[in-house]
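Read the single chain below, which is given as structure tokens and is the form predicted on its own.
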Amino acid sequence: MDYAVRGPIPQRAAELKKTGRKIISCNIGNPQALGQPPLSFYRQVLSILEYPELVEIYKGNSLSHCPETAIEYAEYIQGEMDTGLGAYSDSKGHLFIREAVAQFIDRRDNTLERKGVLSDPDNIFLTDGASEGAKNIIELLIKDRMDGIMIPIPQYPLYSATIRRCGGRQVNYYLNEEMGWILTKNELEESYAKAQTENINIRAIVVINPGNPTGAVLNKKCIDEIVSFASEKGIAIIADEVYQENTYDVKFHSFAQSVWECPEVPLFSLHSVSKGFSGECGHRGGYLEIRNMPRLESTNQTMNDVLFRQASVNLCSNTVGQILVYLMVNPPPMDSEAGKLHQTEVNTILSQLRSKASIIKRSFQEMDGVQCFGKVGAMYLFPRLNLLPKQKNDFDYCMALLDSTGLTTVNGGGFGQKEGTHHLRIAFLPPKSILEEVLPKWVDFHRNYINS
């Protein structure tokens, strides 16, 4: 298993971090770890939720700064969980949790208006975060080591780590880096016709929208073909869309809108609050949504009961994530003076996110031989290097530039790539002021860097 967002290259930053130089953690999409405040909201509630006694005290202090609507919602889910945060919940979640993730599903893709399929709280998991439900389908879908998982290249490395740890086959679709990392209908068939060639049993398609690490937000029409694909073949989707409100100049089109009128798809849907305007990594809150779910050989089961089975192993996941999932999904009334805070605050961290990756892409134009394709999207930027020197690839400019200025990116080896091209991902998450100090020096080092 390989895991390059936290390998060699960010090994030698904490190496150097030890020895005292100042080092700029772009290597992942952490962004309270870079700076990002957390929502106050959130911590609001759960600061009571840990302690119940702080309602008291809360509602006696005049000077509190805690507003009413997170007391409201506290008491709430006090009573909905009944237990306590201490407690384990039912294996699939809370199911208040679920219904409000279900209701923003549905909020989400106009489902009533649109006369479309409601998402149904039974076929929702919590888990945590949306890594651990991409482990636990794919682990479902490898029978033996004939099985493949088609994922997009470049990729998130969870899913090759994956696949290669439950001993299947990795099958690679390429994304068209010039027309902005869409994909084409054409480009799955190769790749499909390739792996039958090979004998490779081809279970389940990967999907991240918005991309990672190309940051590219796929339109309906791709999303459609997509479909149309794995229809043709009897195969699943996986939909990693846990940075479907990181899009900013682009619409998020989910692919659970898509299998409405394709109910012999079954597809999976991942959403997180790591990513989007929460960032909260550190508390592993997530959710799985399945659909479609066909019944498995010789037996009356489908995989929601598989799954089930899956998720009673683990008893549950953890709550506190939990709880920021139905926050995520369930923000406070806008007309709140909780709400117009909230509001403002998530307004902040997605304009100021989209302005911190223009600051980077502005560099990238005084980089000879550099070019970043795409609209932005998700949290990253994936700039191809075309003028490496000889014998020198994006791992050794990686380390070098790590080594010269502190920035710990990413190779875009790391991620797979065509053959013969060389990238990096940089996630555009510190602050301005580091940025704005650290990018003349990245200008100075590229400029040594391919005339060395």
The other form holds:
Protein chains: 2
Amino acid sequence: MDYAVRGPIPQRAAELKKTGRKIISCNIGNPQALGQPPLSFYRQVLSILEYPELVEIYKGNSLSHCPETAIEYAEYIQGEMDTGLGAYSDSKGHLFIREAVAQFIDRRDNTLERKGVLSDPDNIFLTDGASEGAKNIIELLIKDRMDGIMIPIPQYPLYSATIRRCGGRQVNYYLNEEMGWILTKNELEESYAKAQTENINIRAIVVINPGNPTGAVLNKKCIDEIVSFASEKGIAIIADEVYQENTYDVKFHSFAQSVWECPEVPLFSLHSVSKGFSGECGHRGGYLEIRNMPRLESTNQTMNDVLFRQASVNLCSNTVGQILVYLMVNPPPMDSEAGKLHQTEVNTILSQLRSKASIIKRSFQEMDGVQCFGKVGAMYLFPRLNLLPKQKNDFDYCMALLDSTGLTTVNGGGFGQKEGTHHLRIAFLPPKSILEEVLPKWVDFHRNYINS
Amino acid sequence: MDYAVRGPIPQRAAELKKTGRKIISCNIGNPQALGQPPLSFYRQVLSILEYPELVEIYKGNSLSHCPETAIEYAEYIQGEMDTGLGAYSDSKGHLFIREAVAQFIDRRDNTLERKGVLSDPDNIFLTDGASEGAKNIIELLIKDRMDGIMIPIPQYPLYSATIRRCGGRQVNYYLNEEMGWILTKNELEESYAKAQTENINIRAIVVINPGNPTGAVLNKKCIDEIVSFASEKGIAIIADEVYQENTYDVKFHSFAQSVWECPEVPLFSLHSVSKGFSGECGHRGGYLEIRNMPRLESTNQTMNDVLFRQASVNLCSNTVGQILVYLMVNPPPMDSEAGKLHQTEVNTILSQLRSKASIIKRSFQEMDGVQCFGKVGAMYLFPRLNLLPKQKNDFDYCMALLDSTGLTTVNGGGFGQKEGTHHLRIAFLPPKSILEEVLPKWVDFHRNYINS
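Having seen the form predicted on its own, I'd like the form predicted in complex with a further copy of the same chain now, please.
And the full complex, kicking off with our chain again.
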């Protein structure tokens, strides 16, 4: 089980840091570690829930430090939880939060106006980040060593690592780099047919949209094609949609709305408070929504029953992460002072991300043989490195880049790539001042490296 | 995978609650859901870390609502974390917290004075509650369907459920009820020998101390015997010590100090912020300490390497749970105002637990055929129910008790018990006022039930 985003390159960075070297951690999408501030409203509400006496302090002193709306939210949440942050919730998570998630999904997809299928709070599980949900599903889908899961190449290594851990088969399908990392039905068919010749029983296809590490955003037509592919083959879809707020030029389309008319296609979709504009990685909050709930072959149970029992063994996901999910799907109203400030903070974060990506992309133009395909999405750029000296590869490049500049990236091999190609992934998160300092050094490093 | 503490009885209770019935949830050790207040100091520190602007509010207004020590702690933690609660920590958890845990273990076991083996922060993993640590270990130990883990009967169902999920063999050893639920080496030998005749390859023994559901606390001699048993058989020990602060009449002895002189016995010990006096279940904080780190047969790696990669897939445990572990192992100093208040709150919680257990035990004396063996420990009583009417069993009893009184318990079958015996587990957590109201109803119910 190799886990490159926490692998040898970041481990080397940690060693360098101990010696006093300045390290810029772009190996992982960890925005607040690189100075992105938390959203004030989230933290105001959480601080009150942790220490409810604060309400009296605020009220008694008519301080202007906490908006009325945050106090109202905290009091509402406290009432709905009944038991406070220190108690286990239901195994699936607090019901009022699952209801708010369902409403968020219906709003996002315009479900009512479009006469779609409403989201069901009973089929939503609150999880410790999105990773937990993905792992639990894959574990349930792989029952035999010939069970396989289709995953994109390149992919986020959570999927390859979990499939291996469960003893199943990883079935690669390749994204088309030159066309902007898009996904073609042709490629899916070829990948599926090849797996069949190896007697692999494919259970599901993983789609990461917006893409990690590619940043590509799938359009509606492509999503519909994947749904029709899954329907024809009788397989489930695992839709990793944790970057759904991180689209900068194009609109996000959910898988949920594309399966409204395909009740035969089970869909597991994942979201998280770690990405988007929230960036609350350390709090480990997320949710899993299931549509077209499959029954398990061996028993007469639905997957909901089994996931419920699986969640019960963990008792519940952490309650603070649950509350952050609630705040993410239910932001303060725009007609309140808190809501206006919140929206400003959100807009600032997203526009800074966009602009930091552009700054990095511009530097690539100064580097011979570095090509970055596709539009900007998610939090990553995944440029191709041509012209590497013989006997060298992208791992070596990233290690040398780290040693030379302190910039910590992950080599393409950590995500999978077409044989013979080289890439790296960089999270476009550091503040502009740091980028302006390090990017010229990278350009110099690159020139020396390819000529060495 | 059956999970009784979240099973049909609590599910029936949830249904009754929806109809407006008053429910007293004693099916699970969830203290704050039953009115146990959180420790003020913990929450003061957490509220500042969630919303650091609070420091200025406190300082600027010379309010008396937050002690200076809490502000100092928060500022120290903020400095050590560097990145705040919203960022991923290292995969194993923040280093300064793992160092504090190691120091706590060494203080607890008097390691320095007794010239024992110091705890190593590098072998400590911070986890989302203790359950995550237990699951990860069992998953690594079971590599084959003939690999077995010895577990006590009765046991907490996390162990049976996880062994089943991993496809391994559960090997029961029985605790001696009449002698106060103690564990005898004889019984261990018999259980081991029986498993050998079935060609089971035993990898580890689970010991829950203090016991769940039994409350029994093992003495030093018994722990040494288990260590010597593990040494003879060449197996590891999984020590679930989450109730180590919940001893009321006797002293807790850790497994860690009993393996100082047995470097051949791998030890995995678990602790949590959910139990003890903290009761912070919803925050999901805990740690796993490994001693005598085993190497894995198949590769040349230590278990530390593999657990590290496993933890990396989850990125990290939630940071708020991590901070609570820090506060649990590093309480405010006794010479501060905050420290004095903290100690008073801790003492109150523990003495109330003790006294609530006594109140319930006294009621058992009014119930024909109810016997409760052993001393009080952990948060549970596990009385034996004799004299049940024919064709009835403890599941039926607990369901009827719930319907009649609103009291939610778990039947003995949920934990395992000797064939032909009946039990129930009750968490002694409800406030005295509620106990005084419900216990007479239980006594009446019991009389009617056994005579029906």
